[in-house]
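Below sits a lone chain in structure tokens, taken as the form predicted alone.
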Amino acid sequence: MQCCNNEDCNEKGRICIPESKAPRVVVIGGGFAGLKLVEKLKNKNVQVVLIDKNNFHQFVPLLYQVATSGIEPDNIVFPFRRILSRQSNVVFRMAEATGIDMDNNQLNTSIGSVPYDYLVLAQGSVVNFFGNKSFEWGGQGLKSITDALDIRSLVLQNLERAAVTCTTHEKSVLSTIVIVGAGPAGVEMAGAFAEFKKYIIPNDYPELLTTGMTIYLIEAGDRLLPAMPGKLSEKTLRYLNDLNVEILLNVKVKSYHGSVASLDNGQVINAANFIWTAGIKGSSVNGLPSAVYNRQNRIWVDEFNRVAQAKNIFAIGDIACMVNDKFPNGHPMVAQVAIQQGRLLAKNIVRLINNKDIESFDYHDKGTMATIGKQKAVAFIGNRSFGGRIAWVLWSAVHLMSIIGVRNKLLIAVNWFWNYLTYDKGDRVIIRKYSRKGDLKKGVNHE
């Protein structure tokens, strides 16, 4: 596709797209749920047009595993004119959203702005850290590939400083990690971890045998993987035992100020790493009434993912709050969500281009999984429950065919079979150095 060669483009701020005579979608956010609605939008008699931050698609799932060693970044994001070569429907650009005039049905960008006839929000959500700063001082999210990095990085660089220090008492903080939030992520990670502890620690940071590695799991509730049947919930709580996890339930953390988390219980915990896994919420774009955002700053739809108060913007994802019977407080905001939208509202876009009527979505649950360790793993699918080896099997399977591209699945597989035979982790090498925002002198503060 060729592009415009307008010059009137750059006068009037607009970014240069090829002219084309059929309708323009414009989608903000290739995740699960923009992808998907791009990729089924294939040979539409439409132009797509996908503005999103960064150039690549990121696997979210299996951040984890790169904030933990276990994979490489690039066995998991995908770039996105590799994947959107073949469809020659597609204009991709890499901007950032910073506004949307209703009035003129245009998306304002940071590269200039675009007209559009459909406009689909699919930017997907970010940290939420409950307006407390000293969570968003301290602590490190898990949402982007930058985030598993930052994360590696920062366990990693405390090793190192953990290695070479004289003190038992700054070796211990410094590698003692604290994850907030029982979800499918926070258990992952603590499972992670703890193999990590088990298995690198004793070879690779031989300085660290008498202090060892202490990993804490904080959740509020009163159990882990609070959206899965209870005794899934036990069973892992067993698994993460066995790993020498130190779960507290029941528990919530007050205030994190350098090294120090500081618990409703009273407990004090020293820590140089704090890992916040426990909230996300929406990802706003100026230009919307205030209305159409919840407490979670989810957009509000229909049951066609159509935005409230706008007859041509859609939502879609973990962005989307759509209240029905089933889910009085929304949809769960999880990949098959998105998915599903995605798909469905490309049916529907193409409809409502035809005149014709269009489908309400319904969901159908898939099943959740969390793996814990090697052949540990919970998963709940069609009402039914699998535990230990059969769910890591069906976690692993899952996981590996939703991986986009030949090469990456093989990469995943091959590293995945590596680390069963020999308990080792990928490369543990500190790509950048990380620097939290809170560390503003050098050293641990034990206040």
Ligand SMILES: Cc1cc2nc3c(=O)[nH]c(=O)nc-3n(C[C@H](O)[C@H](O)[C@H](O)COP(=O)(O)OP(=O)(O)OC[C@H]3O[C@@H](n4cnc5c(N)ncnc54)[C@H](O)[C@@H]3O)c2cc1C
Contents of the next structure:
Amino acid sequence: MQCCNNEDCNEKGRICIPESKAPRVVVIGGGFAGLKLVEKLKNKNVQVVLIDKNNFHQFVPLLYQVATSGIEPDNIVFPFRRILSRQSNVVFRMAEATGIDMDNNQLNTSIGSVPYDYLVLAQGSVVNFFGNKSFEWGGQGLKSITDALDIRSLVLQNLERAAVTCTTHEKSVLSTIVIVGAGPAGVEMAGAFAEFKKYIIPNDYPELLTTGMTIYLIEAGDRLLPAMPGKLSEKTLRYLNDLNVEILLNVKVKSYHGSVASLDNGQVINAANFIWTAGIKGSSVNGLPSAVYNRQNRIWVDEFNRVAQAKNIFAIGDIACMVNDKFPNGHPMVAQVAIQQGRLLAKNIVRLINNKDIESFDYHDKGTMATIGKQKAVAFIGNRSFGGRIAWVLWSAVHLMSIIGVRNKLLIAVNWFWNYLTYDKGDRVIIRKYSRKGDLKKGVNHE
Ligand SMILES: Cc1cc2nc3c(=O)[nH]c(=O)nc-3n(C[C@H](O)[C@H](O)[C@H](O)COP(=O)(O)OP(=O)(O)OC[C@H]3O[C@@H](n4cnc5c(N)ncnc54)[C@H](O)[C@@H]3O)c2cc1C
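Next up, the form predicted together with the ligand. The previous block was the form predicted alone.
Next comes the full complex, and the chain you just saw is listed first.
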């Protein structure tokens, strides 16, 4: 493939991209939605330019296992260039999309601009702290592999400090974990930390035998896993109670200062580890009219995932909000929606290029699952609810099948099998130190 004329690119501040006569589809984000779209455009008469701020795709559903030392980070991230190496019509550029110039059909990025015939927004979502500066300062979200590594370091560093601290109170503060939000991410993380407490603390941290480790799971609503049927919420509550997780329902955290979480019922929890899984919002890129964003910062799209007021701009996955009778508040922000929208949009773009009618999106819900510890899970599939070991086997199989690459599937299977046999969590290392930075009043600040 010939590269473009570099001088011309430099003059216009453009990203260097090989010339092509085929229509150009520029995609922001290689998450579940963007990557599926790109893969489905293989061998089609289009030039695809994938822009992502990272050089890898991450398998978000297993981030909590990295955060809790269950698996290695490399097992769930995959370089785009390797995934797409056999797809000749794709160009990958690592860059951050910074703005859309709708008048000139051009995307601006941190490394230059790129003109498009079709633009696909698939930049997903970010953690939503709902404007609370103390959460932004002290709360660690879980949205990326770096977040997962930050949580792992935070907890392990605090355990190391607890081991050499003499006062019982200080030991207990350093080894208390507060998880806010009892959706799948919060529940799964609480279960994994509870097993860490049960099987790892007694062996690895004899200094903490008297104080132990306390895990709180705090939810503003009246049940765990609110998107699942009530029966499964109750099962989940039982499983987590068996693992000694302290569950607080109908309670909101008001603030987190220093290592003190203040709740709206007057209770105060002293915890050096504060993990936020209570909200996400769309990840915006400048340049679209503000009217296209809803309150959750998701972009309104029609039934074809087309952005309002833009003929050749589409949004798919978490960032897109498509409303219909079945989903009056938009589709759930889950991987299956993202994958199915990516698949259909690839087909529709080809049809548009060939002047054919396009198909509207119809979501096929394949069910939801969440695991609690290493032998229990809950699942809601085709209107059937079940839990226990069968759900856990199913959860494991579905996640293994979804991981990209045979090598990663094998590595994860070995890790899980080892963990199952030995109750060991092998990846308890602080590779890079975690520190909170910046100013509590201004918010945001992690390294
Ligand atoms: C902890 C956690 C656990 C989850 N577990 C499950 C689960 O078990 N099952 C399930 O179905 N769903 C789960 N989800 C939800 C699921 O991960 C999302 O619905 C899905 O990832 C959405 O896919 P996406 O392609 O829209 O966005 P993402 O997967 O978030 O991908 C967005 C991509 O865009 C890139 N990007 C973002 N901004 C820019 C920019 N400005 N410039 C360039 N690139 C950019 C990012 O690097 C990323 O690669 C979970 C989510 C979380 C946070």
